[in-house]
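We begin with a single chain expressed as structure tokens, specifically the form predicted alone.
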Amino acid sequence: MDNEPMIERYGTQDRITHWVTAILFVLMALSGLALFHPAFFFLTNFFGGGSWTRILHPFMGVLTLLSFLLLAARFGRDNRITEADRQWGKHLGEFIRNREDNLPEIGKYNLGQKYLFWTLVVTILLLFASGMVIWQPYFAPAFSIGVIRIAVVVHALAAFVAIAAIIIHIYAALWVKGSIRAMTRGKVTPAWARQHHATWYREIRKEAK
């Protein structure tokens, strides 16, 4: 088994879509923070000043949504939560203590990754919907001040959850050695696949026969 070839985890299109979405999300988050609180106003320097930041932020939000929807369409099927995932979740403590040998076998993604995926689906849709309501001067005039105020709160809360989710995603990718390489080079070792995603490993090997 040690001489087995590397396994493709992400194709070129998957990796491009992921990194385009990631870059757009970071730009959207930075510009949003710059507009959210004076302490972060210095971030407007990355976008040409306050006026340009206010202009660009909603358009970056639209681009982020479109890119993420493409990403979700490609990854959604593998992120459906199954009974095996729920069993895996009951052993989460062992995963945190890096005792994966005692964990139930799982498919391409574990329960934590799937929760993260669906959290981002919900929060990015909320960001888009609430952002449209407060987008001056295009759509905001169509709504009452009460609706706009609610949208502002929803927008801020959704942004907080989304940013927190991305931070957790980055930390987990760094924590599980080999995950970054999977999304940069597209391939993982058979040993990595067997250790972290045994069910997926067997499915890939079965398809290769």
The other form holds:
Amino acid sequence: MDNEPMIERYGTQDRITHWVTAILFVLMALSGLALFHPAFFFLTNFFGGGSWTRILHPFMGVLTLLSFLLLAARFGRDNRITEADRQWGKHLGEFIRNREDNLPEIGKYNLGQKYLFWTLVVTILLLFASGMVIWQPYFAPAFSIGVIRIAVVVHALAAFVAIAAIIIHIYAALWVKGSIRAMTRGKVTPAWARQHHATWYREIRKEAK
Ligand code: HEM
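Next block, the form predicted together with protoporphyrin IX containing FE (HEM), ref. the form predicted alone:
Following is the full complex, with the preceding chain placed first.
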């Protein structure tokens, strides 16, 4: 069993889409923070100064949305929440304590990953919609000041949740050993697959036969 070959988790296109989205998201978040509070104003240095940060941020937002939609289209199917996930969710304490032996078997993603995925879907759509409403000088003139005020608050709240979600995502990716390799080289060991995603592992093995 130990001589089993590595298992492909992400093909080249999946990985390119993921890392393009990740880079765009980070640029969007840094330029947004730079505009949000004077304490982050120094971040404008990365984008050519205050005016350029203000000009570029919304365009980076649109590119992030497009790239994320592509990612969501590729990964959405595997993020549907099933009964097995709900059972797995009841054992969250054991998972956090690194005791995975008695956990119910799950597919390609665990419940935490799936919640993260749907949180990103909702927050990125909210960021886009509210961002369009406050985008001067193009679209904002079409909205009343009341709507713009609400959109500013929605934009800040959605950004806070999305950035927090990505920080958790990065932490989890580093915490579960072998995950980073899945998204860099595309492959995981059979042991990793068996331990973390047993149902997915069995499906892959069945397909390989
Ligand atoms: C910036 C640093 C990031 C790192 C280090 C990172 C790392 C990873 C890794 C290692 C995986 C594979 C997990 C697995 O297969 O079990 C993954 C999956 C994924 N990542 Fe990232 N990621 C980053 C940013 C982002 C961003 C910005 C987004 C979206 C806005 C994103 C969306 C996703 C999605 C949707 C998945 C598939 C898992 C799922 O659907 O729940 N990632 N990431």
